[in-house]
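Given as structure tokens, the chain that follows is alone and in the form predicted on its own.
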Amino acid sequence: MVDGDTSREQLLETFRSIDTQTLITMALIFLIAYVLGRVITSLLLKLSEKLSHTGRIKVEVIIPIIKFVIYLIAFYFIFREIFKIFGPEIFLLAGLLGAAIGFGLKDLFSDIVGGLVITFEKPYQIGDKISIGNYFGEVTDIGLRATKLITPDANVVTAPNSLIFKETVASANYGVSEMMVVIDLYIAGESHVETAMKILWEAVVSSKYVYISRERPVVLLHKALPFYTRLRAKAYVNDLRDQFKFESDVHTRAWVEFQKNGIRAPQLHILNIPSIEEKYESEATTRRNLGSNLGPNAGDLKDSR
């Protein structure tokens, strides 16, 4: 049995014993798997642009599955001429890689798990709506490292995988391709709530985007508060991508019957606000009032200032 100083210089030895070959094979594999990983996504998912929702939700949540496996054959081969190179001190170099995640690599051996669960758990998929942290978008890509979504503003956000273990996540549609939209209207707490829910009604059923099924129904509210009246709509569209055109549809064409049938858009109460010449005269009165209730004392108070 050798002591640790005997081994740390077997480990280093082994280590100058690594040719230049080696580390080239090493090198090719892993990017022979990123460039395969890279060319299938690619396209996979100019495939599923051309199937219909259903079909595109389906091939876009094996995309991840792939990748990942890609990822764990070149990872075998890796280790398989590690191992070969290393023998015996493989444990030696292990306890020093488990150090070297600890101190250095952790947040990046945590984005791996990470990519890991979400890929095999699958909280979301690639073409979900989802919300995690401060960031809300469709999802693009699921890789190694990070996610990647894209935000209604067309911001390409890349959200490290670990923030899976640290930050809720709400997904809109879960892996389908239908998505609830939820659609709020406000309008003057004296209107004619009947006449505004019928015209609610009417533009969301009729909308070219909505989708209506006995499992997928359209629900209207409405809540009156003290200065308006909020009519909510609660409505499906077959396509998540379709979410801000069906809500862009209904707000037009509901706002156009709603002008016709006399129906408008809460007032604006605007507060009091002095002018500038009241606010000062306010204060310049303030300020009297506080020295005389001073008293004689004022004066001292001003002098130690």
Contents of the next structure:
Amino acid sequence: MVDGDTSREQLLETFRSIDTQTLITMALIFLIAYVLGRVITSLLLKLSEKLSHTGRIKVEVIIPIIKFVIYLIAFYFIFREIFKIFGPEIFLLAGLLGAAIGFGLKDLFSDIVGGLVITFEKPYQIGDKISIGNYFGEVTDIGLRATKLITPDANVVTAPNSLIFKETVASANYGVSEMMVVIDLYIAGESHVETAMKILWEAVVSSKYVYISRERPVVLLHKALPFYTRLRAKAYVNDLRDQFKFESDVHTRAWVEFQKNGIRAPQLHILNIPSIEEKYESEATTRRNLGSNLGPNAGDLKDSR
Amino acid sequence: MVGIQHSSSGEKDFVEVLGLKEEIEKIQSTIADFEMGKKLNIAIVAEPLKGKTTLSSEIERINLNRAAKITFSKIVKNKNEISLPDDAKKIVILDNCHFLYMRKPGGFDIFYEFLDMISSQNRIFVTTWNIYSWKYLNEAFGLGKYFPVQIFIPAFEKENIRLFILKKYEKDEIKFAKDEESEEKPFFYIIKYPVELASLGKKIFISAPKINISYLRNRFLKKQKIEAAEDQVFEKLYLESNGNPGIALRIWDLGLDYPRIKPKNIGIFSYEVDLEYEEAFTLNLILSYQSLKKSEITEIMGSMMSVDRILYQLLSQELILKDENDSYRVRPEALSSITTYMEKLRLVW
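The block above covers the form predicted on its own; next, return the form predicted together with the partner chain.
Okay, now the whole complex, with that chain kicking things off.
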């Protein structure tokens, strides 16, 4: 008990001995690391935008590694300062730190460890299109604490790095610039499927956004469903950033050609849904004829019979 | 297309001058196999201006009595243009086959007819293709399987570039003059080698030391100084054109102040290409077809695109030119910068 009091007093005495200069030095080290990390990240991102698609991804991959190396060096210098101050009492401080991490800072610590895992294990990289949690988007930054994504709707999502321990991460391209896009087109069941497949094939392979190689082939699939036919194209977009442009381009040009060849979209009349006015009149008539004990959908029931 | 005309001098077999002796032998050997019952279609593939039309003409000349040649000069839209009469000759040479498709939905019908024709008829087909169209069609439609014999025209040697250009003139008609400053760099000087960096999409120049062997030879063997100027001219032409004779000829024409030419007049062409994606794709179409009319570009791109704006942009960056037939072509001296840029975007590979 006496030893414990002595240690606490020693530790408090050490805290009191920390001068302003030391604190400024430690803050400066952290600030320099932060600014250096930002500057290098910014320069490398600018450089990567000038490179080819594959070159861009290669440069972006090294950004988080460089940032972590900078922070590691900064932490080394900060801990050296701390060790200078506390000496053997560092172990007492470690106990305090452990308690702090255990209570208040565990999430932050978990995020930093997650950042290290992401940097070195690479479940995803800057430039990848990933799904994590409820979000899908392009990874624009992997920081010490969080990963930034930009969604297709241009929302910037900041996801804590610790999410990788709890959520499954899906990377759509995993370090390459091309990415598979699945394009579905629905046509009327009575349409000539072979012609439609030929048109879809040509719309895909002639798109300005497509990337075709032996390793990245275009695949077409056909599925006949009760009221319509689904045509599915699996093809790679040249630059993952053009995913939606590619999909839209294929849709537009395929439908122009479908119309020339008499291929129609599935018709809603198959379901025999009456128009709004017709439905309203029908309901009113039914209520009048059958009385008020029938529900509001009585007209539908009658029609369907 | 810059043609490489057949020499009538008789001093040297032009096949050797072209540097395509092996290629011609391979084609002739395949034709001989066909006569023996083994049919393998032939594809001659090259980048623009590299001499594929000339090579196909040479094949026609060699097989004069048994070969028929059809040259396509624009996108083929009527299948009658590719149909052959039953009594046609057994060797069919089809030049510029990259005009047999239109890159849009519904634009490949002629191409399918063509594939059906070359695989079903008892004839041997010798075809020429733009390399970028070829690679695209090969990946998308497996075109290479229809052409087991593929001839990729190699780059010219430096000496062949010299012979190819000088054969248009009489002996000693062209006067090679030294640059003033070249007198001051007698045996050792710095030369800038062009290097294409596809990842950056541009060409850079790397300075490297060079020994002026011509000067030393002239100095110690007492030859005429004018030879050194000629060597310098053709070395620069060779480096700038990457051994493409059509580009070399264009650069020569731009630098010639008839009848004099100096090494410094051989221009170094490096274009800063900066285009939006639609503009780059249009340029890729022009590069792949070698020659396209505005109406054809509009048809491929669809009516949504502002083709006028795109073409204006390409013309103002001096990447393309409009020829006498109102067709747009890639500027020969810009070809190297354009292909480097296209490789960066992976629009060609």
